[in-house]
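The chain below stands alone, shown as structure tokens; this is the form predicted on its own.
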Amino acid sequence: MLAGSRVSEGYWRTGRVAERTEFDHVRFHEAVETPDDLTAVFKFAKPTPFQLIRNALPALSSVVPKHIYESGKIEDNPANNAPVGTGPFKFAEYKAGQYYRLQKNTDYWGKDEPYLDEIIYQVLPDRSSAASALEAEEIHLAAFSAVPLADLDRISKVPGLKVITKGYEGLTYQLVVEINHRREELADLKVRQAIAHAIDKDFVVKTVFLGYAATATGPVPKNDPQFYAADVPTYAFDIAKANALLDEAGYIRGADGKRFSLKLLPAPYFNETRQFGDYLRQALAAIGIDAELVNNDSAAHIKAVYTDHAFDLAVGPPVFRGDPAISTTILVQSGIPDGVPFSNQGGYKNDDLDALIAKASETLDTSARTELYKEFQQKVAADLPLINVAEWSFISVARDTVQNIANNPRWAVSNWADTYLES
């Protein structure tokens, strides 16, 4: 039995909208040929790197039975409450507010049957309940950071329990300061550089994330060795330099010590994004920028930032999914329609960067494509269309008896066929 945290449903649902927008050349094709019952040949309208397809399919798409989903809206289909699939476990039972139960699929197409007979996802009333349920041996596993960071140090010392930080490398969250470039002050690179210098990333990692994160240098996280580039412009914590840059930009402190005021909207999805919003307001005050903190619920935040553009700075948690073309380039690419969450809705436009993004998405040679994305990181870090602060991922807590729960970078959303309990 296991429990998982319930991230805002609106967050996941609108995130899928962003993914569909940025990935249209993979989704839309000229034709699909089916030469036999087990083969589908996709013909894309544009050159599409196999590497991109490989990285995208497990993260962004699913194969669903046409005869069940071909009529009506997918979100309204009754089959959503009794999923049909081909994995090692089959949907068996659901009780609202209590649990979901899966049972072994004895007809599973894989090499071996799954080890577990069933999996029960227990719904807990809040995140603090997960630690108690683990200690009481009511559940075996709490995935997706169901146990709050503040409880991890204590629970790691409980006999029979283990804290596991692996198995989520393909789902790296990035703490990002989103910038509305329509605002005159923020359209000035020196102002953006000043804000970057005003943020103490080490302090954020240690205080907001209690050490369960890493400082960021740019739009690709360090745990992706293929694409990550360390050699990019960086902005050390330096209040004096930040103040000097603002003076150079012509934004002099007034008699009250303030240079100008901004509206700051932290995303409500995680405690950490809200806490960083509080920190950022204080960090900006130290350089004479007065930030009005606006806390909204999920729906209101998405509308304000991604539809109405009623923000100056926002705190966002986009996800890096193993390839810059997925949920990353859309953060700085221009021309994204209004209302697409987790995209560039700050009005930033850089023709060179747009051309680089387009070229990388259609470059078939893997080495050449990797080099293009390293150049992409250089340009983003230099021009600061947004500010990458930290990167983190989920954490699991499990009983010692649970095995094979972190053996691939997408384990938490993999099929769990080889997960088992030691007797």
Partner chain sequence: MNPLRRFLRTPEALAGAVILAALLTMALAAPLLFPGDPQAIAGPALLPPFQDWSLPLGTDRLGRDVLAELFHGARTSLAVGLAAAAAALVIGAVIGTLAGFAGGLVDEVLMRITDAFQTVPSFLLALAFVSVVGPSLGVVVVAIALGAWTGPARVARAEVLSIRERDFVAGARVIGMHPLEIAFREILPNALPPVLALSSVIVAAAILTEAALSFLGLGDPNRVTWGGMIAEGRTVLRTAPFLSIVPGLALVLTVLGVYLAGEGVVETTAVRRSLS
The other form holds:
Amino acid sequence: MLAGSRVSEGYWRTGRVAERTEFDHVRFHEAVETPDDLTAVFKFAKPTPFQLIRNALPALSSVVPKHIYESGKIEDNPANNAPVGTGPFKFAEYKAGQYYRLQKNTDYWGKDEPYLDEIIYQVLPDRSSAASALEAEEIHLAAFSAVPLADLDRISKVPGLKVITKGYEGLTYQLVVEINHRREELADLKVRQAIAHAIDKDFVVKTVFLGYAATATGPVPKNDPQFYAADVPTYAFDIAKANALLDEAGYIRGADGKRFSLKLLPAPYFNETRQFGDYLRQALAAIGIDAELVNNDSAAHIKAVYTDHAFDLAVGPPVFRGDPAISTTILVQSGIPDGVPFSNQGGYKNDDLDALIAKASETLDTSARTELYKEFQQKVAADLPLINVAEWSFISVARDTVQNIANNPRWAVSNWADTYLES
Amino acid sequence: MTRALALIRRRLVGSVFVLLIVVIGTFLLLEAAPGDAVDAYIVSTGGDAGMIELLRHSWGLDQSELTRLANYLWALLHLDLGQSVTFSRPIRDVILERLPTTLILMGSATALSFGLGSALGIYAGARPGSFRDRFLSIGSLALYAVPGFWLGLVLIVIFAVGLRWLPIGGIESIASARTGLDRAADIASHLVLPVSALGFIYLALYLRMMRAGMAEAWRQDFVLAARARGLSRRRIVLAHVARNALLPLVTMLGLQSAQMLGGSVVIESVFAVPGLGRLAQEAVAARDTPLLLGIILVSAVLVIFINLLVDIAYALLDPRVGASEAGA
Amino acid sequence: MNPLRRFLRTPEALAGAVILAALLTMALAAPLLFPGDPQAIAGPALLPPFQDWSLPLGTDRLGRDVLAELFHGARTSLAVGLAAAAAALVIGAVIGTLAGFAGGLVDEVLMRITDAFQTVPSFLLALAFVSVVGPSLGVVVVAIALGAWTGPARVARAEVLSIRERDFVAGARVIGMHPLEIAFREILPNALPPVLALSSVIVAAAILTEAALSFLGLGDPNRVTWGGMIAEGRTVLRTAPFLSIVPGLALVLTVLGVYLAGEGVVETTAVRRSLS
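Could the form predicted together with its partner chain be given as well, to go with the form predicted on its own?
Below is the entire complex, every chain and molecule, led by the chain shown above.
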């Protein structure tokens, strides 16, 4: 194991570079003390819920070796491209655009581990090639949904291959309609409710995700055992009701059947966010809202939505990381500076909700904190600062010979020390 | 030979201006893009406003456009293409790493389309107006009408996925530790499909040009004379007709090089070939402006170089052309 | 014999004309046969072709009618192909005429610019341009035209060089016409036929480039394009290959039709010239 002092320094230094903005709270740590080689004491400037630290650390921090990072600027350190750690595998080689190769760490502390001699991460820029590569036995495993959903049904019947939905429990993506509340029409709750009623969530799960997703009720996914609240306002698919709400709000259909037009920006990162964009455009057309799709690459999308606010509706895939304080409350909280990606850039401001978020972040008692977040979910579902449509996670496809996979909630990014190939 | 040298000198001087226009034009175009490399970088890593500021500064993105253009041109003089944002390495190294792959792909595809195209062109042109002439000429046109990426997909479905004769993509079996001939054979098997997809499409150009040239040559005096001398048809076709028709095809080789390079962008993406074309697409996706600029520049240099080679070959093959060019 | 009949006498040209006529009919009839948005969801997703006669070619991943998309895609392909070719021909003709007529430094500068555009692979240029400006129909047209105008410019310049010393041009100079007027009213119309002969090749290339851009995800997302359909179908290539094959065949036929018809026109006019 690493000596304590190394833990401390390493944590402290990367803390500034790697941690994400949304993870504001743990940043208030003041120091890490290491009374002995196997203990690290984290000190915080203000009360920080242990629940949060426990949930956030594995997702957002890494321990790095002191002797490599103690001099020079962290962002310029050569080890950033050839990482050094304590895991079961050593970084061996990287061929840009082709592969990353890891080699067995013969000094690994786990007895007899790792079982694999070498891991090669092959870069397959084309999603449709992953399935073919598996079938041709060129690769053993395709994680992070590298195999398109549409191929899963077929591939699950291929002898020698298995489809695995486990191993990503700590990483749930949420399909969300981001709303720019600066638009007069969208600032009206009735309009937001109408849009929520116009979306057939079951259809989205069935068609866009081919069943590999769940419908969402609010900002915390159903699969979260700690925080999820089921008793929130829901919006059933109901075109008539949506139309009525829009009429009530005063947006009457014009001669061409349209009430108003808006710009819709689907995030480009996933096939599914783009496809949902196509679907949403149709769903909005059904209630007389004319949406123009604007497709951007990642950089332009980030800038358009989170810096320039040049959108009316956007489709985003925020991630729920096991605790609402990590990357979820930031989606609705006000006062976030322009340009922070994956945050509330829609100009939404709700003092009630802000107060609730602030209170929860300082509540140390686990059950009280959980209750606050349940209340948070109800408020969000009622006021719709954004619309949660579905939640999904990744899927792996592996050859039968690969053993001990998907055996922890972050398996795809875990250390794979016990994974082996059956011969 | 002096003619060839004069030609080279003239071309090189012209090329400097052309390249300057390319650099400045592309630089200004890419500057106009919304969102810069920092925005793209943040997508994959996350970061706050302070870090964004810091990155912009360290990547020199906070300077004025003109300063950056001047810096860029100055660096170019030292053959320095700058630093890639996504790869955190000098762009020259990144491009040089990918260039051989694209050159092999393009070279093989050109050889395929030129070789097979002109052979079939001779076969068709030997009997102008015959059934085989018409069939080949229409057939090749149909092939020329096929979108390269689509042909690639169809080839993958048939030969890689269906029959499993050939690998699906990539340039060689990964980390296979093959060496020498073994490795060359491995690379060749990976190249069969992309080279076919790229080469078959352009085959029509050479075929039709050859055929048209031959149809023309048949009517010319020296061919008539050869016939009068009682030479065999086979001999006339190969030694007189085809030989004369071949020269314009050489020019076509040069003209085609830019198109081939463009076509390889899509083909490399379909077959996951880690070449210059895929790099261009990666640069576009990651908003790695300096990298994209470097790729466009290197492509332009490559096209100029190929055309220069073609011109020299032409001047050596046909003294008349070189003379008029060099004298002008 | 009238040129139209002569044109239709070669089977290749006839085939080209038939294909283009069919395509044009598809494009024009699309809004009548398939009114409303072709991207509307019309049925269950991934319905194979020839199963349900109200959706003869089946549906795509979202349940959109493939036949309707195919018809509306014809509109986009034709519109982009024709618009880009027209733009390229106009830009090329104007620049070529200016260069050829003005000569000297203007010629030198314009030709260096033409060289520069010819040196950069046009697809790379289109890719960079669309990714910078953002994908929409107009941008795609401009992006394609940017890489296609150099051919017409060279041809126009060569023609102008051979025309500008002719008698009628000298005559126009004598009567004191403005040089620009001479260039564009006297010379350009005479230089045009060989430039226009390039149009079929340019239209075909434009259609293919648009398809390739859409395939890489750089098409207009609010319109159906054949390249976009192939890209969508690519993710389900194994499960539903018809989704990529059908629009691909449409593209091949269209481009082939353009080539064949173009060749027919060139041959007809060539024969006519040699007769006159």
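Residue numbers count along the first chain shown, from 1. Rigid core: the largest C-alpha set superposing within 1.5 Å between the two forms. Source: prediction; values computed, not measured.
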Per-residue C-alpha change between these two forms, Ala40, threshold 2 Å, rigid core fit: yes
